[in-house]
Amino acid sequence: MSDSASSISDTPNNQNPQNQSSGRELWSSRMVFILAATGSAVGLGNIWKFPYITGENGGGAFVLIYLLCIASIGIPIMMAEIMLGRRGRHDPVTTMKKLARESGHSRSWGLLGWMGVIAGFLILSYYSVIAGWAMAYIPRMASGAFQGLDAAGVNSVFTTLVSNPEVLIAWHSIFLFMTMMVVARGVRGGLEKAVTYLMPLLFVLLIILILYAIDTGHFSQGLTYLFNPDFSKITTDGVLSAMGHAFFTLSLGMGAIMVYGSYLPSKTSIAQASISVAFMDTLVALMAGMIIFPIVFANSLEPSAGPGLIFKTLPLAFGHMDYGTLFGTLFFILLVFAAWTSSISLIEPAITWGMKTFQISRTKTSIIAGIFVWLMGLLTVFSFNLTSEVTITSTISTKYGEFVILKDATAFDFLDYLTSNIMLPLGGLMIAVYAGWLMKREYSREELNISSGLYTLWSFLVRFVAPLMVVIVFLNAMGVVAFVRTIMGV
């Protein structure tokens, strides 16, 4: 595909989609593929909040119940998403109303598109800032900032770091440029050529950390915390827990799988890819329990230590250990690679949908996006400093009492609240329901080409099973399953 955007026609509702994609870029393998959604998958999520979740839930039996749900849960809603994008071969805005005039339904049904579109541009905002925090945090180790810190002096550095507006815009300013200049290439010229570079250099910094770990002399005491179920540790809440991180883990409803599937080639098997992202993404959470859970019980520290694990509890282990600045450096580094593959898919889908809608070129649209980003971005900065006294509170008032959605919630806490709690859920919930059942399934066997068992397996869990758990999930997130709880006396 040249630089500029190119134009596709619609195809007639009887031929395929997926033979129109004359002029589009493809992955080059189903191998690129699995290695962009993966990175699209694997970011803070896997390696940030994975292993604090884990901890706050009692360790061996959380991981089984989360390992469940990306069954139930992700896999199929990912071949869903996969499936829709490859077929629609365009943004996630176009793709949505061509496959619902192909099947006979509403063209409204591109409003699902656009929710991806604009879930993945508001993610990419406040991402970014978080995702500088790491990158801050690699000199500072590098340098041995943390060396014989106590709690409270590593707790200063966080502190001193995320206070300063001018240090934080900065390094949004350049994991956003970073993002930005691979996006710019292209699918073959930079998606692909980054993926395929970042995540074996991701897989060998996990080995060298896990190496490391197992040198702590608390590495079987990590994997019997993480791999040995006690389900006397397991709470409602922890399997609500459970259910929304297996389907946010996988980066779906924000339209990003979507598009990557539309550069899927035809004959890629969608349910083996699919499978093996979920196991890639999970296998990467699990080496980061490895590395994490050693380091925290080397030190005596506490697992359940919350999303304050990865930016002040390691960094206080790391320095405190042998070869702590190296290896914390590492671990830093293996965070901001993460991040990068994750940021790259968050504004693809505005990308391909901006070449589209204004016939201009990939680079200009990249330029275009990245300012209006960087500039969002700037609410999240200032959301832990000069505006951090500017909250938002959302209260229910019940004959039951007062339930609160929303308390004390900065700009970056609303922003976070409103993509992952509400638009993800919605989006998630919206591919299944059209996947399952509104497009045809002439169709769907088609794009699938599965054996007649599978397909109906897919069908089940799409149908039925995972829209009931991402529905548990929306309503959990908006406080309306602990309103219910209470009411019932639970």
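The term rigid core refers to the most C-alpha atoms you can superpose between the two forms while keeping them within 1.5 Å. Since we're looking at a predicted model, the values are computed, not measured. Positions refer to the first chain, counted from 1. First, how it differs from the form predicted together with ligand PHE.
With the core superposed, A61 shows a C-alpha displacement of at least 2 Å between the two forms.
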Second form
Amino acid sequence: MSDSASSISDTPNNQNPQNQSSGRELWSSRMVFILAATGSAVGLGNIWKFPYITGENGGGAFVLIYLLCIASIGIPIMMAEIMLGRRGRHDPVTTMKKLARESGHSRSWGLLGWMGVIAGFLILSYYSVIAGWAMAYIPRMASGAFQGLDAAGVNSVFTTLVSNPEVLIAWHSIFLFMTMMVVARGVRGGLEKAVTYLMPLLFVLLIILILYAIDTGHFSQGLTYLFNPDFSKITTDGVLSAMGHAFFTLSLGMGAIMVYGSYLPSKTSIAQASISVAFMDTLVALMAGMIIFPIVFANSLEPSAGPGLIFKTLPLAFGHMDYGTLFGTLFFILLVFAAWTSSISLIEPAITWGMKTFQISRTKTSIIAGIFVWLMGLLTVFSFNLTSEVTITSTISTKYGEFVILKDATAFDFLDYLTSNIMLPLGGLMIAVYAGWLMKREYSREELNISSGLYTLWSFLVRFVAPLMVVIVFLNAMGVVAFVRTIMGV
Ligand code: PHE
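Having looked at the form predicted on its own, could you now put up the form predicted together with ligand PHE?
Expanding to the full complex; the earlier chain stays at the top.
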């Protein structure tokens, strides 16, 4: 399908935020939208988090459930979020207010947009710090600092890095500056260019790394681990965490995809775009798994090494392989690129909202937002060194016993918990409920413009399946599932 791209997008209005609704800039083509949304979806979640939670949950069965969740929650909610964004054509707060008015519902739906703006802001504050770690690894890799190191040596490189606040602050600053530079230049000027070049490059790098993984001689072992489900290894928590991850990895529930949808030309098929984005996001996660597990097995490392899997163990592998310096450097460059395109979308809802609310330019909004995110990021930086001992534990005591929601959580753990476990699921739930139950059916039918069979399927998924599953993820995050399981003795 082709959009009459240039005629629509030839009305750039970057300098004039007041006029957003009438002359809002649009993506120059459907492909650019797909690239940008894929850039948002593919990030640390795919390359860093997916492999380690797969490793923690025993491989194949977890991957299968994750894939089912992408199809049954991810794609319908993504369609709903893009649809709301395109119909509203504003920042998430204004969009939700406008749509609620259009369908005769309360303006408090604007709160959904608000929560997204705040979630994106909070996530970016720690995302930037972790992406900073990946950046810090590029010069270390390139200079061959990991060559010949043993596990203790690699571990100490990581520990030295995270225990030094000045160094972490420096990388966090550089990464955030890169992000805000692109954001400040606006959709046409910055984002499109960034994603048009970055996404294809990302795929090329992944393919090069897969070729290397094949060369390790442990590729089939890696594939078996990823794709041969062993249901005895999966726990209820594993199922819930697969669902939660499906959600996070597609950037759903906080308005990022809604804002991107607001730049989407009206004729573009939302269903096709959503399926393409979910497909590519999943492909990148699976490719990352196919790269990491053969390397893990070839070097007798533990798949269940946890969040340190990439930072603590991959350099060990890279340090002992032919061309390890080259491949290791490429790998961390790739990770930073992926994180970069995600971080742009994390702050975009806050930027569009700020421009509208304070009537200031995109550049000014970006500078102000950047300063706040930078300051907030210090909480995460210090969580790994100066304030690592400052933790909170949150429990609920009932007559059935104590239920621990957060245990020894640092500021970073808390931010991650609050955003991934509470704010995103809640936002996704609200999007599904709004799109499925409250929005007039004629509107969603008109926006989605799919066959009536497909519309019925979408409607069923978004009204029943997705909300129910999200409620379970949410309840799990609140410790309610553990509570119920204990009462019921299962
Ligand atoms: N989806 C991104 C990742 O996998 C993270 C993200 C979440 C980006 C929410 C935007 C919004 O890393």
